[in-house]
Amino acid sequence: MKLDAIDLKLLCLLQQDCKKTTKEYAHQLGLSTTAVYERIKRLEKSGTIKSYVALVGKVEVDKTFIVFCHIKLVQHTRENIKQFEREVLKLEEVVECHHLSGDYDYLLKIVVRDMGDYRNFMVSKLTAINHIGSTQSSFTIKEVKHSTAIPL
């Protein structure tokens, strides 16, 4: 689907605050409410807009310990990769998983309450996954920037 300048501006507005009314977006874009409604529906139908979510404060839910964990698999067979990816999808503490090039195979972003929770996660969940050769963890000292918006 080809996006025009208005689609991109609408997407930026939705990424900033998706709880506004269609009328409010129409006013900001200089369009009719119907035109904006139809654009949003088209963007949803095409999969450009994947979903609408509430962004929860980590402090308020006591999940402020953020870990980036590099994973190296023992072997890079298709089955080992598929099995690892199936298993990591089941781990609620893992909020992001990226298959990488370079020295490590995967990078996981893990959110837990504290170091004790991370240790329990590592011992009882992560290391229970077959074919992990090694891990290397880095802990966030301070989150300098965090955005869920895709730059358009």
Contents of the next structure:
There are 2 protein chains.
Amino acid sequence: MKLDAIDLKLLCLLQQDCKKTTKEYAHQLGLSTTAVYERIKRLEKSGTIKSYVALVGKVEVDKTFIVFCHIKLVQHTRENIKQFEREVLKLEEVVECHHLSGDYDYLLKIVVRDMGDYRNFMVSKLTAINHIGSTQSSFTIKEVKHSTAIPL
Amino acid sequence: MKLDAIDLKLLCLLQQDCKKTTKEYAHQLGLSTTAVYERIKRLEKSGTIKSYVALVGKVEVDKTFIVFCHIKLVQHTRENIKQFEREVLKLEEVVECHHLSGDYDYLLKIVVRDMGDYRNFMVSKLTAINHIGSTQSSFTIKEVKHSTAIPL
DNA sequence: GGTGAAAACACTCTCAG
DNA sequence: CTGAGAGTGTTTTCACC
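Got the form predicted alone; could you also share the form predicted together with the DNA?
Let's see the whole complex now, leading with the same chain.
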């Protein structure tokens, strides 16, 4: 879909806070509420806006242990890749999984409570998946920045 | 703050979709709308719910090039670390920055349009930051999984 | 494509129990 | 936590620019 400058500005606002009133967005964009209302509906229907979600504080729910785990498969057959990805999707602790270029095949971002929980996750869930050759985990000492907004 | 089982269930629902009506959450939780209304307000005020945001499709806004960039600093003085982190926060293309354990010091997640834009970003923005020793970039071939929800 | 008003509706929020 | 009521925002349509 074609997006003009106002659409991008609106998306920026919605990526920061989606619970304001249409009136307020209209004010910030210098448009009428109707115009903004219709733009939002259009963005929703076109799939540009995928969903509206609540962001939860890691500290408040006691899930502050973030791990990045690089994974190498033993063999890169189509079947192995498919099966690995299917299994990873089932693991709720894995919040992101990227098929990467470079030395390692995959990068997983895992969110758990502490090192003990991570060990349990590794032993009973992750390494239970077939075709994994090797893994390398790095732990987040400090989350310097985290944004869910796509830069526009 | 203390969270009971209902709070966690409610947070799960809100992490998936925050635009439903209180009535609907009440129905799914088997409570009255008022009870759910007050729980949500409590979660907001305690900071457990940090914000409500729109999630935007990468494809639809033409920002499908995701890069993970490992960074090593030349020297780990307190001043270097502070300055590096301050500079990184200013870069809108960087959606995540983690201070990591292991070989490299930082892991950055960068979202741009294509390889050309990434090169520009590297040359004119990232490498302009002081104290960077070496970098290593991996490109996402496929985003297998991406969730903004913390597993609860 | 945008505006402004108005009507119908639904939800938020408060309060008494 | 419940249920009902008052207040408010959304949603839709309309005539018009």
